[in-house]
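Just the one chain here, laid out as structure tokens, in the form predicted on its own.
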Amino acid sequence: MRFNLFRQLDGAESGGTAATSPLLAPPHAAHQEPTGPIKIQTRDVSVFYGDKQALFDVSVDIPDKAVTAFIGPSGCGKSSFLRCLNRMNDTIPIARVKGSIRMDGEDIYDKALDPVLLRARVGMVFQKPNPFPKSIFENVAYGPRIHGLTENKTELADRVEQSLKRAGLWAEVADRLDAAATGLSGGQQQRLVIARAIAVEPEVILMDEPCSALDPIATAKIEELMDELREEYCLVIVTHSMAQAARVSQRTAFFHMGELVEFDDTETIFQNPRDKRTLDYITGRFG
């Protein structure tokens, strides 16, 4: 069954023919284990860039411990709800955000709440990996130096090491902290992104395609890596791999020309979807 959904994915993904019914999840993914409770919740979210409306009414509840994966075209508006959950879309002047986000209760756009605290508390990884250019120690270090989470350089290292660890990257940087961060593989730049999230003690981590740019084996340490912080965090990402939300997220949201077609399990997205345009861009019939 397993070989059956990815071939049935892949081939969707890469044009090829369509499957003709719901694909089937595998029977030990991970999104049949039970999710933690409401982490964060939206309701009827709307995002403007200047006279353009890109998101309508997005309303949807973000389990915490679990992985929720957002699919759709592109340009349908899931990365733009994505920077809503961090406040992202503050820093670009024309956009606009209505609606209600809430993060454990507390209104994340409320004006008394300061965004940068904010996105220490939400972390994001990036499609493109950036690290600092800076050594492997220094990118890690830098979030818990600037809050001031540890007090001295031994806590300080502890921490960066802890951090690395977690992000399955201590083990291949451990004798060399000190060289550039620009120096490693695409692969180990994304999981050093992962660890300098980690290190200032996120609650939620945001991915906007964080395996687009690698090849499949870094991509493999990656969604491997997700699964073990899920256990932790509470992981939100957007992925155009139909297959990848499929191995890795618990929940799914179907994004279509910036609405909220449907968000389920995703084994029922992906199984028995009651809209029709999700089983249509699942099957690969537009996308």
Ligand SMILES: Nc1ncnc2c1ncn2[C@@H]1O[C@H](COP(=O)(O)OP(=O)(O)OP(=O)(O)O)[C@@H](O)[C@H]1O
Given for the second form:
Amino acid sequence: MRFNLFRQLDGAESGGTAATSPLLAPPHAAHQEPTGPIKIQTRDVSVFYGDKQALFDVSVDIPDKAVTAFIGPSGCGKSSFLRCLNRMNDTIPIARVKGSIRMDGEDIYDKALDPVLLRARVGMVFQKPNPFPKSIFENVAYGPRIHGLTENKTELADRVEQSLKRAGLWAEVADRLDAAATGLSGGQQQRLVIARAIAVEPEVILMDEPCSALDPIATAKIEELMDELREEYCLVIVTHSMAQAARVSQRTAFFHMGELVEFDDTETIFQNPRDKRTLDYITGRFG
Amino acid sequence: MLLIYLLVLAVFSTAVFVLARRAARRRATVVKAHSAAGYHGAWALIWAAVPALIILILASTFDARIERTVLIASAPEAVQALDAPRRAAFIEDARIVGAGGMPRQIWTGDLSTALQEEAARASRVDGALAWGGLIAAILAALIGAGLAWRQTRPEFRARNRVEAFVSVALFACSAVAILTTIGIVASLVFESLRFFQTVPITEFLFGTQWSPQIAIRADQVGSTGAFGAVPLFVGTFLIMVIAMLVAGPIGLFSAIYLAEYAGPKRRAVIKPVLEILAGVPTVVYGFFAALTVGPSFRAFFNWIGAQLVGGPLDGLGQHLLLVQNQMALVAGAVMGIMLIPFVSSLSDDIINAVPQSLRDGSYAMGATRSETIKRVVLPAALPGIAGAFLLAVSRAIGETMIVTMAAGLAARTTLNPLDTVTTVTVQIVTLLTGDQEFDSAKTLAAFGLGLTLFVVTLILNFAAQRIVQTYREQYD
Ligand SMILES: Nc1ncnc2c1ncn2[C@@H]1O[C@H](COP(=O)(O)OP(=O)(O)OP(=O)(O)O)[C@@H](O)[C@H]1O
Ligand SMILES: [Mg+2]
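Any chance you could show the form predicted in complex with this ligand after that form predicted on its own?
Okay, now the whole complex, with that chain kicking things off.
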């Protein structure tokens, strides 16, 4: 079943003009497709920065082979929660995380677990593309090199090529792999960073507003890419674009003031939100 | 005296300022004034103070000179007959006596009586000059104030005038700085050219003999002097390399520790301490090198030498000490310690300028902290760090005090760190301290060395700044 945010909302308010917004059409009508089993399970996760609590008791089940979107007004704790999932909060000295987070049933905050190994399994893409000041090739080869994933040069070159292909960047950079990565356009840089994350073959890819610095065409490319990656990975994205969440995600979580207000199928969130705050947010009445 | 004049002038011009401001306010009630009253006041103040100030300064700078010229021109026969230096000394004594002091020399016969007359005349001329200057200054202040006062009309554009004056004054200040520098460089170049007329520049740059002491009598040893500066360059280079071997790694590693490992608390302690170290006067490092490090290094290396090779024995049956207090290693090591805070504080700034997003990107790939530093942070910071090192090198070769106290004077072309060597700066110091004739090749050689040093440090600083600059732009 295809759904449309505005039709539903319009229907609620003005009695139903059935205009279909092309913006909100999912690229591959992704939403009916079944999601995989639960990949990450969080229970009562709270985040503190010093004495200030930024996140309150968040419990979600994030499915594998699907895109899960976090939405909510600025400062509501989306990034903080996302950073819990690969323990990037460990790099912030004043941050503390409480509660339990299990990935494939394994507690990722277990004392015995090395966060460095966890981060090899949970890749992350940031809001602003952050390629290293090295060549395009070296950027993608970075992960395989530090984790010793390849035996020799040809294997490494193969893996770089595969990753760039999966990130949809190969055609554009195949002839200039030795050029500086910082010379690419913003959209290309963001896909390069995704290729860099893919190159270590993670199980989960976290993306924190990956398109907010990009133009609509580059955004469309990244969204297409997310939709493809969904077939193999567990994707979690933070976005400020309602339309983007509706287009690419299967599950959506709405955060407000550090609390998880609602977590459900994307369809349900946008068509039948249970909470008034969710409705207000997705219709643009606050936030 | 001058101080009192200045004080009076300050009070007067302040009064002018207040009055002009009041007048401007009063006159502006009918027509709307172009400028705020304060600008009219400031304009009047400028006119009251600046011309008078210039006259006072000129008068106090030149009055002694004018007085001398007047006195010499009208001196009696007996004085005119003296040769120039004696005459100058006589006039000087006349002025001293005229001011109520004791003459420095004993003048006999005609000169003795002439001295009394001249002294009386000197004190008259002195008085006239002082009064003349004062009256001129007072007149200038009054006329200036009067002129400005008449301009205190509502339509007068006092603000634009005052702003133009301020900008001219500011420009004059920066011009003074630039002109002085140009003057210094010009004299350096000029005197060096004179030096290179006596000693060919090729001999200076490539000659390997340095013995600038020219004997007074032609039959003594070393009557000609040799000005081949290669030993000095080698010595400077050797000490610089030793200093950088100490300061480079230690400075860089402490910068890495500060920027990447130390928490905010430790950083808050260590950073200021390093900055205090950077403020230790180099002369303190100098005597630290000469009195502490030098003797202990000598003892240590002589002991090693004795263990290793035995070596000749002296009259008391002890090993002859082959290593002296003054050696390149001591000067270089202490200079390196001096440079540590310099290198670490610059490198720390540069490492901190590497965007946090790059570190996050690396951590998110599952890299450890040391991998992140080694593979992302340092490569990203490398150009900037290279610039910091170049600045440190330029300081090392220009450093004077430590090498003067700890390196020695023997101009030897050696790369042995345990040898005594000398540097460009040390030689400049020895060439110019003590009694000198300004024209001798020996004195002029200092200018040649100074110019060489200047050119090298200029190039280094320029390169370093360019590197650091482009590095900054990369991340802005
Ligand atoms: N490093 C930090 N130190 C202190 N407080 C922080 C830090 N990072 C986030 N916070 C605080 O935690 C709260 C949640 O921030 P977070 O970045 O998770 O919000 P967000 O939902 O991602 O917002 P945005 O949409 O603007 O990115 C905010 O109040 C913020 O001030
Ligand atoms: Mg955020």
